Amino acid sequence: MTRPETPKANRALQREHADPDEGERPLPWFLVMFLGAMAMWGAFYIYATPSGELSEYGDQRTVAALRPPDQAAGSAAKIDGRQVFGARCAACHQVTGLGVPGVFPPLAGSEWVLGDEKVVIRILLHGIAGEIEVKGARYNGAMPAFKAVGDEELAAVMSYIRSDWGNQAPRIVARSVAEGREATKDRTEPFKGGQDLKTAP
């Protein structure tokens, strides 16, 4: 008995593989256990770790630990006079303190810098607009006033220029700047050169 011939369409279907179905493929049990253990450890860590201070201070660090050493000890942070000079004065007087010949007077070896601290304080508080002689050379320019700068910052920069580039003069404290500011509070214009500085009360 002969087998009946299969139609061509059926033979083509038999050669095709069935379409795959998505079905269910659950995560491996060890991966589920690992994720659960990680979640439990994270919850325990958050619960057990002390926060220290407010959240903005980070993990377990106190306010005192975040302050600079001298602030933690209760004193004001020390101002770096060299940095103040670099930001406010070096463009004219140069980082060497030698100034620009004929334009900006030197600070290194300057009799005005090394002299009476009251004079230096007046210069920085009110500025100069007029002729001034420095180390035998005459300058006729204008120096801006720094009245808006705080006492601590002015004291720091003045102490720096009186002790660098070979200068050796006592440092100036913020209290002296405050006293100079009070003594000259009525002055509204810069000093008119060196002579005005010498005769000012």
Ligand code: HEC
The other form holds:
Amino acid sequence: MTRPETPKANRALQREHADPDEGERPLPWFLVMFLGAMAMWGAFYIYATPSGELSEYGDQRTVAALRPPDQAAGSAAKIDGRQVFGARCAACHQVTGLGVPGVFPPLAGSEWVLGDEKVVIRILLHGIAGEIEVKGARYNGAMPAFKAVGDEELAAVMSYIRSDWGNQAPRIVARSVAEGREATKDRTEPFKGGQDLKTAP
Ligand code: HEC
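Form predicted in complex with the ligand structure, per the form predicted alone context:
Next comes the full complex, this chain leading.
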């Protein structure tokens, strides 16, 4: 069997040297180990990092903190007394609770605020028009009635004024406000000053 004539192109291939090639150059072993270690550490980190349940991670806020206050869970936290105070009372009694000397009496350290809760409830529900002595000073202005405001909101603002500015008196619950409302439901005008507040039924 005669060999078929080698085609021209093959002859050229046999004559020439093979193309040089780069040979094998594996990655250095320490680099491979290092990359492997990085990958393992990454996997472990992802596995070990708690997501969602722990507020120490991220910016430390939980979902509850991001909701508006009135949607927050728990009925006690529903109404922010400080906010109510800012909206309804601070114009006269001031954010500091110190009032304006001679015009608006202070709530900070006031014997009325810290005293019997029934009296505080009466003041808020029906207001005062007449002379009242607060911390040794006499006032003769007009405290508006907040009868139209709900029990929860009044309880929140009363609890607030009894607990800020160094005041320390027990909080007032909405049920007490409702009872005070019922007990004074026949009243149509404000209390006539401090004496009336103490003696009125
Ligand atoms: C328009 C101004 C005005 C607003 C608003 C007002 N007050 Fe008064 N408040 C007065 C005046 C004036 C007196 C003193 C009444 C007097 O002289 O007869 C007073 C008296 C009081 C007293 C009894 C005296 C004392 O200093 O402890 C309390 C308690 C009180 N206010 C709480 C509140 C709360 C709580 C609010 C908001 C819900 C509020 N007031 C909103 C003007 C205001």
